[in-house]
Amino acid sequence: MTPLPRSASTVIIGGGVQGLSAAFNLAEMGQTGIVVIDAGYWQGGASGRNGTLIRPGFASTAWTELFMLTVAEWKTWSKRLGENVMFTQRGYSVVSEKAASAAMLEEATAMQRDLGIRSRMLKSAEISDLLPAINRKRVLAVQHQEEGGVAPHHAALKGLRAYCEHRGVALHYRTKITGIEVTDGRASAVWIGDHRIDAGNILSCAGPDNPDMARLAGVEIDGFGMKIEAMALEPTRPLIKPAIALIDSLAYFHQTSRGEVVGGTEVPERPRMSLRVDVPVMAEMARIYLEMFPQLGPVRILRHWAGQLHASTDYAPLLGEHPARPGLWFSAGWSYGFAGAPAAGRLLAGAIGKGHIDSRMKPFALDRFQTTGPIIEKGIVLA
C-alpha cells in the first residue's frame, strides 16, 4: 500500500461503489490528488451485500429523474471504465397484490412515460409469458419498466478499481478516519490517527457510518441505522426472466444466469445494527417465495447474509454539501444505494468539482426537511 498523502483535492470516505463511482467521475473530470479511505475490506460492506436490481421509475417524479440519470450512467459504465460491469436490461417488473398499489403503479406509469422511461402496466397474456411461473392468484396488476435489469456487484466494483489505480486515484482499505478538522467553520482535514491529510472537500460515503463522520465534524445529519438481509437459492431450471420487486409482500429478487434466484424481504428488525442473520427473517423470505413461485418450494436455500445501511427518514438520499459544515459532502440515506451510485458519483463530482448544483440533485438536499419537505416515496420496495 502506498503511503497516506499529506494532502488532497478530495477526501472521499469510503470505498463501496458510491465513493469509488464519485471518485472515478471526479478523475473522469480531470481532477487529481483524489483519496479514497476505507476503514473496512475490499467489497466488504453494503456495496457487496445487495441485491443488484436496478429500475429508472418510481412513484414520484424526484425518484424517478435521480434513476433515470443512473441507468443511463450504468449503459455507459463498461465503455468508459473499460471493464464489463455487467449491467443487464432484462427488465424489471412491479407486482402488486393489492388495489392500492395498482392504483398507484397505473399513477406513476403515466409519469414515468411522460418522462420518456418505456413503462407500461401489463395485459393478462403479457403477464403470463414474462412470469410463467407467478401464482397468478396473487397478482392483481404488474408495471413493466423494460429498462430496468441488474448488475452484479463483484463486477461493477472491480471495474470501478481498476479504473481509479489507473488514473491514480490513491485507495487506502482497512484505514479508519478517526476526526474531521474545522477551520473557520469549514472541513479542512481528516485524521488518519496521528496522520493529518489536507483537503479541498471531504466527502462521505460512508454508508451506515455516515452519521459518525458527520458527528466527527461537530454536525448531524438525519438518518437511522437499519438492518437489511437477503438470500440466495440454489440454482434451478429458468423460472423468471425480468427483476422483480413485490410491492406488497416488500420483496425483491430475479434470478441470476447460473440459475440462483437472488434477493430478499424487508422485515422489520431489531436490533437494526448488526451483521447477523435472523431464522425468522429467512422464513418470511421463503413464505414469501413459495407462495408467490410455487416451483421453488423444492429449491433449497444456498446463502442468506445481512448489511447494514443508513437510512434517511423518507428513504430518500441525502446528497449534497452539508449546510452547516462547508467542504463537508455528502452522498448518504440510501435505501437503493448500489443502483443509484452511477447517478450520485456524476452529481456530486459535477457539484464538488465545477461546483453545479443539478436540478435532479437538489430535491435531495440534505436540510429538505427544513425547507422544501421530505420527499414522498411510494414505489419503494421498503418496510
Ligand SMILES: Cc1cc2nc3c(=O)[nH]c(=O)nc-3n(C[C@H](O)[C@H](O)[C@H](O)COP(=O)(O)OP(=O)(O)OC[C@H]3O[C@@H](n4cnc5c(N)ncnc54)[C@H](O)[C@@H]3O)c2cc1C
The other form holds:
Amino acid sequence: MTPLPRSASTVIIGGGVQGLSAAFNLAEMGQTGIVVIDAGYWQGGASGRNGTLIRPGFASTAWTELFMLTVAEWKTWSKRLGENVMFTQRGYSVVSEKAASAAMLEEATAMQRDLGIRSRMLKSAEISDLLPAINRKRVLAVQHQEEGGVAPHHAALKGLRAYCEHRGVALHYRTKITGIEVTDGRASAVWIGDHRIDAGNILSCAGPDNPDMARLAGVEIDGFGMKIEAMALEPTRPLIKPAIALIDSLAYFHQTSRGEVVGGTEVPERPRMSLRVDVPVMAEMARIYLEMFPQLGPVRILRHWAGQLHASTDYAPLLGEHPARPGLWFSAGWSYGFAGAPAAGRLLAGAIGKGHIDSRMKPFALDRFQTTGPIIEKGIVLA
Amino acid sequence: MSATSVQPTIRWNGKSIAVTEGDSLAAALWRAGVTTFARSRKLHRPLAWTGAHAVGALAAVNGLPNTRLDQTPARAGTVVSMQNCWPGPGFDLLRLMQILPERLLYGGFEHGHLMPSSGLSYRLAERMMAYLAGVADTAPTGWEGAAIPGRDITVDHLIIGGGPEGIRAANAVAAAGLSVALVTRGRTPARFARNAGQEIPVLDPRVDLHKETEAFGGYRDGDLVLAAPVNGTGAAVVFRPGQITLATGRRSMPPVVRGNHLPGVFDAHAGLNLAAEHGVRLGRRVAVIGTGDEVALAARLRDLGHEVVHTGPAAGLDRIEGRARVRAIRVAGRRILCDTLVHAGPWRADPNLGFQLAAEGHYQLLDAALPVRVTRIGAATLAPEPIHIPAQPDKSALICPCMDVTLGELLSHIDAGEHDPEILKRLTSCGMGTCQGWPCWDSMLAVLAARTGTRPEDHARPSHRPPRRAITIAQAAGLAGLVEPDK
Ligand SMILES: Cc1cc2nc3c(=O)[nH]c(=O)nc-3n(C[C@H](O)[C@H](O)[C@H](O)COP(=O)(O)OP(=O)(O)OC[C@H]3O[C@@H](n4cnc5c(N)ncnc54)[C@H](O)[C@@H]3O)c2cc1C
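Next, give the form predicted in complex with the ligand, keeping in mind that what was shown is the form predicted alone.
First the chain shown before, then all remaining chains and molecules of the complex.
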C-alpha cells in the first residue's frame, strides 16, 4: 500500500458510495490531492449491503428534486466512469395497501408529473400486466415510476474505485480517522493514530459514524446510528420485473440480474451498532413476501445480513458545511443514500470545489431544524 | 412379488427410471446410470451430487425448482427435470457455453465487458442475463401460499449434530434428568458412522430428536438457535437453549485440482451414503484418496463390492480427467483409469454456526471466542487439516462450483494485489451461491495463503451468514411473531 499523504486538498472520511461519489465528482472537476480514508474494507459499509433501489419521485418536492437529479446523474455514470454500473430503469412500483397511503400516492403523483417525472397511478389491468405474480387481494393502489430502477452496488462501487484510482485519488481502506484538528474554529486536519493529514476541507461520509466524526471536531450533528437488515433468496428465473416498495408494510425489494430476490423490511428494535442479524426481520420479511408474492413460498433464503445507517430525525439527508465548524462538510443522515449518491456527490463537489450551494441542496442544510424546520416526507419506507 | 406388481418408477427429463424402496432421488438416478444432475451456471459444466457442494444435487422436482436430490425420497411417480438448460434438457443450447474460454467469464456475465453499458440495450441484455442466471422458474401459481406455523422449544440443552459424539452427549444430559434436543440432518442419527460400518450408541428415548432438520442460525449469543426440516415444508423451530453443544463433525475438502467438479467425485460422506445406505455401486473402478482414512475407506468400499484401483494421499493427486464424468486420475505422473474418486480428507469442521454465535463487529464481523454456553465436542474440536495447493496450480480447478469460480479467476485478482478475502468474495462471487461459503472459502483462503506465502488463518474469513438455504419463505413466514424484537 502507498504511504499516507501529509496533506490533501480534500480529505473524505468514508469510502462508501457517498465518499467515492464526492471524490469522483471533485476529481472530474479537476481537483487534485483528494484523499479518501475508510476504516473498513471496500464495499464493507451500507454501500455494499443495500437494496440498490433507485427512484426519482417522493412525496415532498425537496426530496423529489434531489432524486430527479440523482436519476439524471445515474444515467451518465457508466460513460463518465468508464465502467458499466449496470443502472437499469426497469421501473419502480410503490404499492399501497391502505387508503391513507393511496391518497398520499395520488397527490405525490400529481406533484411528480408537474416536475416532469414519468410517474402514474396504474389502472387495474396495468397492475396485472406489470406485476402478474402479485397478490391482488393485498393491493389497493400502485404508483409506478418508469424512470426508477436498480444498479447493483458491486458494479457502481467498482466503477467509482476504478475511476478514482485512475485519476490519482488516494484511497486508503482499513485506515481509521481518530481525530479532527481545529485551528481558529476551522477544521484543518485529520489524524490517523499519530499520522496527521493537513486538509483544505474535510468531508465526512462516515455513514453510521457521522455523529462521531462531528464530535471529533467538537460539534454535534442531528441523528443517530441504526441497524437495518436485508436478505437474498435463491435465484429463480424472472418473477418480479420492477423494483418494489410496499409503503404500508415498510418493505422494499427487487429481483437481481442473478435471479435473487433481494430486499428488507424494518422491525422496531433497540438501536444498536452491530453487523449481527436477528430473527424478527427474516421472519417478517418472509411473511410479507408470502402475502404479496405467494409463489415465493417454497423459495429458499440464501443469506441474511445487516448494515448500519446514520438516520436523521426527519430521515432526510444532511448535506453541507457544518454551521459551527467551517471546513467540515457532511454527506450524512442517509437512508436512501445509495440512490442519492450521484446527486450528493455532484452538489457537494460544487459546494466544496466552487463554493456554489445549489438550490436543490439548500433544504437539506444541517441547521434546518433551527431554521426552515424538518422536511416532511411521507413517501419513504421508514418509520 | 406378485406377477402383477411393477417396479415403481420416477421420471427424469421425461424418461422413466426404476427406483428401489428407500432410495433418495440422487441414489435412484446414480443407480440408473444418470451421472449429470445439473449444470454449472456460467460454463454449464456437468455436475452431480458430490457431497461437498449442494449445487450439483439441485433439480426441479414435481415443478419445484432447486430441490435437493440427495435429501428427497424417490417416491413412485415423482417427476424430476434438469434445470439451467434451454430450451429444455433434451436439446440444450446452453451447453455450447462450455466451448467459451474460462477467462471470458471471469467476474460473471454481470461484470462482463461484453455488456452494453446503458439504456435500452442494457435492459434487454439484463433480462436475458437474468433469465439465464435464474436456473429455473418458481413453483407454478397454483401453489398454496400459506405460512407453515413455526415451533418454539425451550430446552436445557441443545445438541447439534447426531453423530456418535452427539448421541453420547445427548444421552448424558438425558441421564442427568435435564431436557435435551438433538438436531441432525440425517434420516437416522449417526448416518455417516453407520455407513462407515461403526458401532452406534443407542439414543436415549428421552432425547427430543429432530431428524432431517438443519440447525442454521445462532442469534443473540445463543439465546436463540433456528432449525428447519430439510424438506422445506415442515415446521421451522426456534430453540431457546440453556446450553448448546456443537457436535457437527468434519467434512472432507474437495481436492484443488483440474476436474475436481466432475461427476464421479464424491466426498466420503456422499460416497458411503450411496454405497452403504442405498447399496448403489459408485462406479466400476474407484480411486480413494485421503489424509489417513483412505485405507479404511477403501476397505469399506471393497466390502461393499467395489473395485478399488488406487489408494493414496490426497496431496499426491495431480489432476482428474474426463469430460462428462471421471475417466482417470493422475498421481505422480502416473495415469490411473477410474470412473470414481472418493476423498477422505483433508478434514475440516464447518465454521458457520460457531462464527454466527461468536462473531461481532462494526466494520466487519470478526470471529471470536464462543459464548460460554456453547461447547464444541468430538471431531468438531480437531484442528483443521491443511488443504493442499499444488506448487503449479491448475487454473481450471473449480473453487466455487455454485458460482462457477475457478482458481484462475481467483488468482487473477490475487496477483493484481487484492488480498482481502471479503473483497475477493465480492469480486468473484465466490461463496455467494448455494453453499454460502462452505467449503469454498476454506479453499479460497488456502489458495490466497499459498499464493502470498502466508497462512490461511492470517486472513479474516468472510462473514458466514444464516440461513444458507436451510429454510424456505413459507417456513420462515411461520416464525413471524414467535420471536419478539430485541428492545
Ligand atoms: C439493508 C440496507 C438496505 C438499503 N437499501 C437501500 C436502497 O434500496 N436504496 C438506497 O438508496 N439506499 C439503501 N440503503 C441505504 C444506503 O445503503 C446508504 O444510505 C448508503 O450506502 C450510505 O452511503 P455512505 O457512503 O454514506 O455510507 P457507508 O457505505 O456506510 O460508508 C461509510 C464508510 O465510513 C467508514 N467510516 C466510518 N467511520 C470511520 C472512521 N472513523 N474513519 C474512516 N472511515 C470511517 C466506514 O468504514 C464505511 O465504509 C440501504 C441500507 C441498508 C443497510
